[in-house]
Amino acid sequence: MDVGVVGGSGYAGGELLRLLAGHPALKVRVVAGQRTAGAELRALFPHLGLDGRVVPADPGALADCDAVFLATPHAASLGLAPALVAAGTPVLDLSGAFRLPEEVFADWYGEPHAAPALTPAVYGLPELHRDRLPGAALVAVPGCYPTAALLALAPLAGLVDPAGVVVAGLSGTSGAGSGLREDLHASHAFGNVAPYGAPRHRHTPEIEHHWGQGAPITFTPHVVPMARGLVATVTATLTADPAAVGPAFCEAYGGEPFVTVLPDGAWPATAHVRGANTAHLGVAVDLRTGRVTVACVIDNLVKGAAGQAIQAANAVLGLPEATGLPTAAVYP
């Protein structure tokens, strides 16, 4: 099956091209972009050794694709997705354009939604929404922080007080994209850790909406001095028997190919998932405080973006979910 990648010059787009290069069923037919239209792929991604050039991001250039990945800012996705969906081409959108209901999007993005009939799209977190993916016309691939936070939170539904949930997120600098920013210069970012975006980070309503417990959360992201990797640490007050926590996680993820719940007393590390489409979770109950702590680590560019998009695309197109996706990390 032929696929297109729009936004191929960014980190997520480049990671899509890397992973798709080894996919046995999905072949990249078109790489499209605006700023980089005409550029040689070999020059943009010398580590991939690809031939060809970037074409202008136009629905017509993608007409013969069996699916299209949009690794674009939300404004570009809003401009491209409706025409592709109308033409019957499945779309996997990695931006925040279609993750939220129209009114929530308008509140947090500060603009009316340009395609309200299409949002919220099917949410592309297969571990939680697998049954809605086959044949989906439009998939909203989750953000990196929500992926880790929701995998940590989902088994806690009904076991904790939804009010007062706190999520602390830490991500490598690639989570901010490949654009030039002063605070991401190596001399600023490396040797430095800083919170940002709170309390109005756009991933906050995404976590709230897709956990679906009807209560606000507190989410504080931080940028840490490494290129890739992400950890989301959730704390919440237990309202159920503490002995139910471990079994809830085992039941939720016991059969999942990409999610590992670590043994009691073990905590996950970003180095153990680097380059893989995997998530590792550590869980601990504190009987002294009556609270539970769950930490989830992912590679923000793989399970947090490109790998998850391919996992969802596999499900949409009727392929085994794990096709073409690595579970072995690069270590050290």
Contents of the next structure:
Number of protein chains: 4
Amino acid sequence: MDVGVVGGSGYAGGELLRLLAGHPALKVRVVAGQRTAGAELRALFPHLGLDGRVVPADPGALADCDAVFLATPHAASLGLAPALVAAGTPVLDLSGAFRLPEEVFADWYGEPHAAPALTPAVYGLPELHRDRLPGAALVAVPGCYPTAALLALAPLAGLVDPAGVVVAGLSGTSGAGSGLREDLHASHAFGNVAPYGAPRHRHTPEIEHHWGQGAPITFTPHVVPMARGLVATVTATLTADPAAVGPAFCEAYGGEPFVTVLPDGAWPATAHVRGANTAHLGVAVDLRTGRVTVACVIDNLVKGAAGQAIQAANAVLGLPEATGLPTAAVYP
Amino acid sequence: MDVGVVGGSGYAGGELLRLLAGHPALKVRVVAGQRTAGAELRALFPHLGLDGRVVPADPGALADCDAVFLATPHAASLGLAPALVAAGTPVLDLSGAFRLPEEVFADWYGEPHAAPALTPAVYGLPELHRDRLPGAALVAVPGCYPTAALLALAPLAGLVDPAGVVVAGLSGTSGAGSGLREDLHASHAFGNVAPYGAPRHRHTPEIEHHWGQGAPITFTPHVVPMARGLVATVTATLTADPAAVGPAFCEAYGGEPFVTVLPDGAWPATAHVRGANTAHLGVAVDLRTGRVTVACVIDNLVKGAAGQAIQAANAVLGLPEATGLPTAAVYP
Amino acid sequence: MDVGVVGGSGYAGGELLRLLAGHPALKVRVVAGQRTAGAELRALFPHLGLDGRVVPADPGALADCDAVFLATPHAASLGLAPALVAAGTPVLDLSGAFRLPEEVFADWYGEPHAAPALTPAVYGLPELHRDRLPGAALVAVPGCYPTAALLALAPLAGLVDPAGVVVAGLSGTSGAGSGLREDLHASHAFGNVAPYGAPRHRHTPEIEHHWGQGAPITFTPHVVPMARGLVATVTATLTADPAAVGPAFCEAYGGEPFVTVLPDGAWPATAHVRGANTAHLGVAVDLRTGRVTVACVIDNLVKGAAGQAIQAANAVLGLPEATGLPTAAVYP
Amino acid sequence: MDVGVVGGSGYAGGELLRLLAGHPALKVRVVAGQRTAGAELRALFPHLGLDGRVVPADPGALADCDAVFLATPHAASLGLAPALVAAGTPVLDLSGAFRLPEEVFADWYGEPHAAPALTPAVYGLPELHRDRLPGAALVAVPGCYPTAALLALAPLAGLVDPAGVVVAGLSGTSGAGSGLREDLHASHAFGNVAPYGAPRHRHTPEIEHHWGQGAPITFTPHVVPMARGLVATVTATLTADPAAVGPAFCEAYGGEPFVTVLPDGAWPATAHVRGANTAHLGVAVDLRTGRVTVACVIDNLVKGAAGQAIQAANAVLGLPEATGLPTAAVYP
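Right, the form predicted alone is done; let's see the coordinates for the form predicted in complex with a further copy of the same chain.
Below: every chain and molecule of the assembly, starting with the one above.
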């Protein structure tokens, strides 16, 4: 099957091309972009060794694909998705355009939603929403932090008090994109850790909405000195038997090819998922405080973006969900 | 005045020597150590350019000093401090030996306290316990995480619900000491972030005890890929008027030479305190959730260890508290 | 075909397992080790998600394999290779045991060679020695620095003065292995660069011998603060027409799937080959000085170790040389 | 004495302010800048904790100072220095404006020199040109690479063949300044090493001219993944008795407060000079090749820029040369 990738100049676009180069069933037919139209792929992505050029991001050029990945800013996705959906081309959108209900989007993005009939789209976190993916017209691929936070939170539904949930996020700089910014200058970033964006980071309502427990959470992201890798550390107060926590995680993820729940007492490390579509979780029940802490690590560009998009595309297109996705990480 | 430094082979010992080299009133008369006795300072600390050798850590050799810094593991501090205190030599202990009440120590360290009459000693966080320092016989210099967490928490006393406080910690690797360990291997640590130690990290009861609000907190530390720097990010539920938060921080730290509260909406960065005895705080009240988030950054080896020890020693010895301590950081 | 991997506890062993997991024709039948015999692969390599256990490194258990990779220290390779070769099992040795003539080995390793009849083995740098690989009984997989230095030097043979060649090496810490050492402590390694090993690094005679121009080179390696990636920067004095340099590199590598010569004036970056079996070269002729500088970057664990071993194994076993090897790098 | 600092928004300007904050005899009276005029120092330099604002870079406002530091691009230095010199205000220029003879400057900078009567100024490398500094009107503070390369080369004059000298440079990203550039994006820079600028880096003629041996050198700089720290590794062919090398270095630097020659066989590490005005040198004579390799490490912003400027200013103004400059580094 042929696929298109739009937004080829960013990190998620490059990661889609890296992963699709090893995919046995999906072939990249077109790489499209606005700002980079005409550029050689070899110059844009010296790490990929690909031939060809970027073409303009024109729905007409994309509609013949069996699926299209939009690795574009949300404004561009809002512009492109409706025409593709209307043409019957399955769309995997990696932006925040279609992850939230219209009114929540308007509140957190500060603008009315430009395609309200399409939002919220099917939320492409296969471990939690697998049954809605086959044949979906439009998939909102989750944000990086929500992916990790929701994998940590999902098994806790019904076991913890929805009020008072705290999520600490730690992410490498690639999560902030490839644009030039003072706070992404290498000399600033080496040896530096800093919170940012709280309490109005747009991933906050995404976590709240898709956990669906009806209470606001507090989410504080921090940037850490590395290019890729992400941790979401969730703390919540138990309302159920603490002995139910372990089994809930085993049941939730026992058969999942991409999710590993570590043995009791062990915490995961982002280095162990680098470059892979995997999530590792550590779970600790603290009888002293009556709280549970769950940490989930992912590679923000793979399970947190491009890998998850391909996993969702596999499901949409009727392929085995794990097709073409690496479970072995690049370590050290 | 002459001071002694015991435990000269570790990072905190080296940092004491670096800072004392620029101190106008305190002169290092003796550097003592057990494992490194006899070694040249130049070989142990190639970055300091010091003459002299390490002598055995014998209380007799130290008692003539006007003050002694113990940058030793807690077991060594428990052995050395009683004799020095008995000899009337002020002791600044950087270990966890004397920070907790006897029974709390026993619970978290898994051993009975070997010098119960001396614990808890005066807690050497000058911004919070300044009045008890002049003339103190034994000062327990706070741990790195507790320093940052307590500076973040102290102004919140009375404004938040003591139950449900969550502290996320992020620290560079130097906080784990200079000993060789698999998880401190450079190849593992580059590009890696991981939680560790939770929920039984020994800094947990230290934060609880010295905040003194009577409720357990949840503390989850993470190691981040850099040598020094630390963030404590505190989340708590407001019980008072949200408008009281800002003034509480201004009042608490308005005149402090080492503590800066950032303007509304700004978050601190560890790079801005590297090598300095400073703490930077960012505070965000979230009306949507009714919670407050406070992040405090320090250099774990300076304000989190050696710098704070010297600040406390200045107070103990009657010197102006800021004497000899850098407020300008090494950036970038 | 079935292969065995010995020395599964190190970085090169892990990288072999990562790459072989994606190889369509080679299946890992046995992972053997001395120190780690009995350990679960899942515990040794949390990043790989593999089932099974390490078995003792017994030639009998390995001889049924179609090929065996030795990712072992040279002493272990010297012990294992003769029996495997005698049994007719092709051996790919990643250590330095069989890369040098007997007497050169003795000089630089400070010990007589324990299997002189087998050394030097076929040198497994396919781009330069492709014709000797099919059916080889024992392949000495090149060292990481020699791989990069020889790819940079080979096209210069006949164009430069063999005397006076200078090679600067820069490598991430994984090149030093996974053993615990003071200079590999994370807190020391972050933000640190240092030369090491010169002028007696064992890769020096390997570069000299396999370039084969008969003059000693000066090689100075430096460790740089990252886990993987390596640069060899070669400087030599031109004796031929400077205009011959560019075409020599085009001719040497024009059809190579893993070697890219960058456009004039461009220098390569290690980040662009991370995790891939690729080498990128930059070439600059300096008419002012009459010298040429060539920089070659590789991932020291892939093209500098495990990837190259598999590339050589493909050739030994009659598979297309590029089978199963990634050309797309993990960037950023 | 009062000094002015122009170009306060860059890394060298910030480092001047950090070091001058601890200087007992020099007080910063004015911080001037073009682009940042009017900005609060506290906002520009959150790591310094300074009061005051940047004023416009007007020679009139600066001429009353006892000395002025120009931490400006070379074009700005060319504009400001003549008026200050004419007014009799000693100038310490950290740019490349006055380091080269007029015609060499024109060749390498691609523009005629705008103030040819002033170039080359007194070259402010005190260890090599101390006698010309007292009372100097204009000092060209050396570049970072030339500082390290010249400290490594100077003792070799007369002992090596001036032809065929090769210098490998390795520098952290702060050497490239604080401007935003694709190759200084954090996500690109983490875990990345790359040569750059060769063979036309402007520090090349500076090394050649100030070594003064009349032969071209080959200089290849590399960027390494850290914010500060620099190595220059020099290789040259011996023409004198190899036994003369060690004594030459001892004699050259035996009494220098900022230069340490390491024991035989030891190589220096940039981490050991971080934040300090020190240079560490390792020297290895290789009898096998007849060559000598010398590596010199410095902090590019201290001994390679701001610290050296202050060291030179001390000499110009008649203060003890080491006044106010740290010899203890921030390690780890």
